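Next up: a single chain in structure tokens, the form predicted on its own.
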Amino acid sequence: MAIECLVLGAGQEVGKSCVVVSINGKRIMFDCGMHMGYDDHRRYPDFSLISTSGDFDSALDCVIITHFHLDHVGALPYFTEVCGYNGPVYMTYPTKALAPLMLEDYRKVMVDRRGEEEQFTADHISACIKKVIAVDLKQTVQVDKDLQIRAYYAGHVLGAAMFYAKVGDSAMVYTGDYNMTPDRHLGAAQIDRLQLDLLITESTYATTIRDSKYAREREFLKVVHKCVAAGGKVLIPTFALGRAQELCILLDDYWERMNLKVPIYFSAGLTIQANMYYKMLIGWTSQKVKETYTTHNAFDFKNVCNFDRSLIDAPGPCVLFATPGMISGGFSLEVFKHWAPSEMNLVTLPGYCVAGTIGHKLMSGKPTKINLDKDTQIDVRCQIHQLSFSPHTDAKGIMDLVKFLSPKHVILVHGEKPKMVSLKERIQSELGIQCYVPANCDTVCIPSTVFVKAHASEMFFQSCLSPNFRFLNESSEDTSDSILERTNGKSRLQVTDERVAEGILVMEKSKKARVVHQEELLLMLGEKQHEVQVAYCCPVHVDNLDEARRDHISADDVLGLSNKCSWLQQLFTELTTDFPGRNIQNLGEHLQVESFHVSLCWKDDCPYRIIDSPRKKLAAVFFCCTWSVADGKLAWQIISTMEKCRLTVQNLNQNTD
């Protein structure tokens, strides 16, 4: 069996996360996001790769959404209401509550303010969310009789979850976005130690090792304070949920300690709604927030108030949180147009920005001008400050998670290709785990685990219990307890018990699986055992054979003179010397080493004899050798020794009457 992963989004890029996994006959779509950097067909995943006919209900068993960010949920209303998917959709309770707010805010910005073609309506969003089945953390959900899923706390944003999926004996985890370190309002990701065939993990910061959180917070507060103290305005582009709350807690606390009176503003009603949900869903926040909730709600900000559009050009310093976070449109772009031309002002970018957005252009090197379109150009003279308050884990966090879960295979998504390749090499070299970095529209196939419960037959049990002794000669230097000293003290005999513990798995229709002995299987099938034998008539050189032939007429006389068995005895001595670790037996008429038998051959027309020179026929006697295919390597080692050894005719001076 194999697990197939079709990457429809976030393959060697950050944006429109969407991975379709086929596991033991079940097909799951993990995330259904949009790309914030495109406004053409690249905005959504290519759903036609799931089903060319458009019958997505038959093609998918379920859809799982890890959290409410648009690059993970933004295409869901389009997929369900426009493309027609009506199957089950799973997400956590906070994600179900907050996703429609994010989707509607995006729709309003794109359609009502920017005039773009409507991809989905407010009714579509509402109908889509009605199809969602909400789940709790660590709640095992039986999607059907074969597929079960379970959510684990991922940190990152409120309600974000890693999802475990299991079908039969095959299991995997899809992380979505996660954070392995706690912040001021959310805890660190938590997951059980699981037996996994596959881990699909984000790799946004695949090569970044962050400095201490305290140092980052101090630097952020320092640049913000410096700007407002000089009379400037600070624009902090953030998404309404997540970083906005993290930084508001930080600034609110700092303003209290420093007794600052400069206003801090939230730009949108969406953020007010978001704070309400944070208060309602306090159980999903960090341990510190939960512990202090009864005496102080961390989301009741004393120094933060609502922002009115009329204040954009008002004189005096201020700090403004404006959405969206990448300055890809909306109110953050509107404010940026007004504030960017002033050198007194500051734009601080606290997180990752997707390629194609204004935020990404600012982070890539301070531009002096930015062209929005052919008619609009923005002068950029303001200060630009970039500092990672990203809720994504860094390279150390990814490595820690992979090491903790120790899956058989890892697939990296949601990252930039060069960094992903570097992380892939680390995972393979340091952890010894096979890792893949597929691009969009690529499919990765990996083997999956299959366990079968089977009964064992009585004959198989007996074969496992019966001794199977092997005797090997060893040098006297070996002092192992399993070695018995011979009476002469010159060599030792090693005794090993190699019991057969291998059976044959029999799976018959409508019957339980059984492990049986090989001979038992033959009886069941009404067949006899057949063993493939190999034969070769081997020439062995005899030193004084020509001299013997001058004195005696026939080969029988020569053999009689040598007492017939003496050549077998000589050969036995040679082989015992050359193969000291083998149990070579002299049985009178033939020698035996495991399945290898060797005996003198009297036939001049032996079918197993190969004579490639007249001299070989005159200067040799022949030994017929037979062996089973399984002992082929040993047989040719012995034959090679036989062809090189030299025997002698015994008793030349003895009368033949």
Given for the second form:
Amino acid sequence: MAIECLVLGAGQEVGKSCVVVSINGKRIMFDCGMHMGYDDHRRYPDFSLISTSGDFDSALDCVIITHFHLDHVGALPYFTEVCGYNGPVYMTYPTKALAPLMLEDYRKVMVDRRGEEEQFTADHISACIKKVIAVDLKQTVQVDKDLQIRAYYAGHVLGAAMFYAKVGDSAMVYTGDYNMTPDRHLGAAQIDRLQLDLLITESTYATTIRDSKYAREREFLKVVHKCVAAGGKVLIPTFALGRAQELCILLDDYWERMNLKVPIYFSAGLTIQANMYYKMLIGWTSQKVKETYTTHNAFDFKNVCNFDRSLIDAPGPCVLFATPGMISGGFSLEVFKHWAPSEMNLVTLPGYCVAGTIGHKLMSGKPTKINLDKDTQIDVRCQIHQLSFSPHTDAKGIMDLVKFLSPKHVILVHGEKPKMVSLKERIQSELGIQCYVPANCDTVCIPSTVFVKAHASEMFFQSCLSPNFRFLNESSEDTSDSILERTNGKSRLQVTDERVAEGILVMEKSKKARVVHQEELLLMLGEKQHEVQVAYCCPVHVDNLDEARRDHISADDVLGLSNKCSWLQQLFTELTTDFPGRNIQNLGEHLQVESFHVSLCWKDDCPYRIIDSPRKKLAAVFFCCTWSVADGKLAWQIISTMEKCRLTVQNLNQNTD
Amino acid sequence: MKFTCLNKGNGFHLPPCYVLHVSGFRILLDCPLDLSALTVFSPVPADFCPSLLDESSNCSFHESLNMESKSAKRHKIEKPLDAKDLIYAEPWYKTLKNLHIWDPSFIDIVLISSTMGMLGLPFLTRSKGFSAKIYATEATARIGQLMMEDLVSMHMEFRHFYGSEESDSPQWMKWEELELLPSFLREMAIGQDGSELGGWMPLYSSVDVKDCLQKVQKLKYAEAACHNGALVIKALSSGLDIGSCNWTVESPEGNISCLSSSIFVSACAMEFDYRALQGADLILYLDFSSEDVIEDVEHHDNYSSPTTNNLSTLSDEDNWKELNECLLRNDESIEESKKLAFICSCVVDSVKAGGSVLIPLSRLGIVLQLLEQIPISLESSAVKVPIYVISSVAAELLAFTNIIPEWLSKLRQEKLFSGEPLYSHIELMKGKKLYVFPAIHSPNLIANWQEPCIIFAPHWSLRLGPIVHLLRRWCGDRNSLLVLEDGLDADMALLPFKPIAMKVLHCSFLSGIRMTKAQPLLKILQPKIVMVITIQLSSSLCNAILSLSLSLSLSLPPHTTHHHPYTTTHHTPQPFNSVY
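Hand over the structure of the form predicted together with its partner chain; the form predicted on its own is what we had up.
So here's everything in the complex, that chain up top.
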């Protein structure tokens, strides 16, 4: 089995995150986002790659959404209501509560302001959210018999989660967007040390290392304060949720401390309502914010009020939060048109703007004029401040997470190609983990883990438990054991007990795998034991054999009978001197070392005999050797000794007498 | 596997307590306090004057009270209990009779299934040698902590009255004193054979509570906690109250589910997650609530026979669905909401008649619902009276309930998704309909005081807390109303306040699995073994199990449940057998 990972979005880019992973036969879609930079078909992932027939219910086992940002959830109503996916959709409680606000906000911008044909309706959104199953952090959710998922805190926005999925023995984590350092209202990402085959991680800041956040927050407050002190207006384009609340906590707190009276506005309804959700979901924020809930809920902003359209051109300083975040249209664009021409005003931009938006144009260089369309041109004279505290992890955070989880494979998504490639190199060289950077619509295949549970037999256990002592004498030690000797310095006799588990893994069709002891195997299979014996008829040179033959041609038998024992005896002596450590037994008719068995062979046509020269035959007697395969090494050592050694016909003279 | 019952418990406020030996681990299930035993003590006397509070005069005052009652007791054999018979001393608290026999260092794991099962925990954690790991759900741990802190703060009043006492055993615990107690009180204090005397402890301190909480590992529902690499422990919602759970333990020996009191369709807490208990090897059936409901058994007999027939042929999905529907039928919740509506109407009647209402209930789910429904009832009958919640932890508890959507029922979660507050009490407080005060002498309460009024205040034992003073104020007013929960010996509880003219409403709430649902539940869960303790009526449960022909139901004889811990050992799997 393999894990197959089809990247439908956010491959070598940021936007429309969507990855479909097949893992041990289960198919999960992680995130279902839309691309903010496109207005055509490219804004949605290409769902036809999942199922050509459009039967998504059977093609997918579940959809998992990591957080409420549009580039992660934006295409979900389209996918469930228009494409017709009816299976389970999982997200955390905050995501389920907040995603519809984001979607509705976006839909309004698209339809009401840009006059576009709508991709999905408000009813679609509520019908879609009804299908969502909310999960809590760390709750182990059994999607079906085999598929298990679990959410971990990701810290990116309220309710953002990394998701762990496990099917059989294969497991993976999809991080979504995450932040490894705690910020003003959210904690840092947290995950258990898991055994993973695959980690799919975002890599927005693949090469950036960021400095302290507090310095950047101070800078932001200073710029805003300076602007309002000089009577300017501050436009903070943000999405309804997340950044707005974080900055608001920051500003509300600062206003309180500095005793400022300049109004802070939220554009039409959006965030005041969202704050209601934040108050209920305070349990998902950082420890510090969470602890305040009894005395003063941190999301009860004291200095914040609703904005009215008529206030756009009202005189005097103010701070305004308006959607959408990248000035891609809607109310933030409307206000921008009014405020941009004055030097006194300030626009703060989020850390990341999608190409094609006004935010992106403002960030790249310092334009003085921006063409909205053919007829409209905006003079930009206002100050621009870029907020660099994005709730994404930096390169160090990504490396830390990868190192902490140590998965077998890593796939990078949600980033820019050149940076991702350099991060990939780092992961491969520094951590030695295989890493991939697939483009959209690419598929990556990696092997998956399958564990087989085997039942171990009692006999196997017993054999594992039996000691395997080895006694090493210092004097008889060869060089290979010198390390052992050195470590145990003084002792003369060393005892080692390296227990070895030797068994046989039996896997039969439709039966549970078993590990058995070798002696059980035959019984199990109902077979007899076969032993492989190796035989070789070995010539041994006898010095005066030629002579003896010449003299006593007819006396072969006598010669044989009387010398049989003596030759065997001579061979025995030879072998004992050559193999001092071995237990060589002389059993009269034959010699025995372990399974090696040697006896004189009188047959002229012994099938185990290899004769190269007839001369040799005359000068030699033959010994038939047999041994079992296990002792092969020893056997060939003995044979080479035998072939070298020389015997003599001892009692030749006595016999002639 | 070995299983020892320390106490079979008694209703919602005293959950059962068990020790389980699994794979070499000793697991203690719950560690409650028997707070109903507090009724043997007298509440802080009403007529004491603060000048008597210095050490010497306090003693003599105490002495004289005792002398008086002693002489009375010596001469009269048995007479109806009198308020003077109660023990006038700083109360001690009764832990489970069999728990103190156990060496706390032998326990490896403590599992807490509800806030009630947690109240005795500091006694355990502060004892020497205790090193077990404690698991509880986040919500249970938080609410339990608040309950314990409240108990400590309410107890302070006694401290002030009796002065700080020496650490060794108090006067009332001496045998000669105990022997003078009326037999009824004596039995409550020391049990029939005197074995329960060792269970009494002086209350823990707030430091003990804090230390205890630090030792608790807080879990989410269905979070898999791996203990020592050997056990996987999970808390699954039981629906009884916010945060309460059933525990499952996966061990090399098999999967064990501890089925505590559970409610299928709950108005407040997250619903009973029974599907997650499917496929366990062993179910410990620890829900004894059904034995309290006698009328149900008759109902059950009429009902079960057709179902059993259905069940025997069960194999296809339709039947499965039918079973699930049977479990999730909302008849119970309708019944419960009818009870609440009745309470509301009684409250309105009393208030209309010019009386005040005292509600010392402690079940969080019930209190939250009443806090929501009473204002609606008041409004619909055009009555305007203030509602006070008086408790040292009320403000925090109410704030807490509004930030825990993950622990609440589906219906409450819908409020989150539609952007409404989870509970209306924040709006009510803003609208000056509901006031929350930490104590009865809070300056703001005195400034705001208005009668008649509706007061939620602890403690349900009627011995501790603001309720004591309020009860004294109104017990003679026949228009006033006291709402009590069944399970408490009301005669005993009200003894110090007699004669009583005020109305007392006894209500009982669903606190477990009905007998009618036990059978389909077990059929769905398909355990290999069910283990039940038989106590009188539970035998009908055994019958239910037997008729399902589940492999084994091990029921323990009732007479052993009362006084001695009993131990039963058995191995899985075993052939069908049952002990009666």
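None of these values were measured; they are calculated from a predicted model. Between two forms, the rigid core is defined as the largest C-alpha subset superposing within 1.5 Å. Residue numbers count along the first chain shown, from 1.
With the core lined up, does the C-alpha of V437 move 2 Å or more between these two forms?
Comparing forms between these two forms, the V437 CA shifts below 2 Å.
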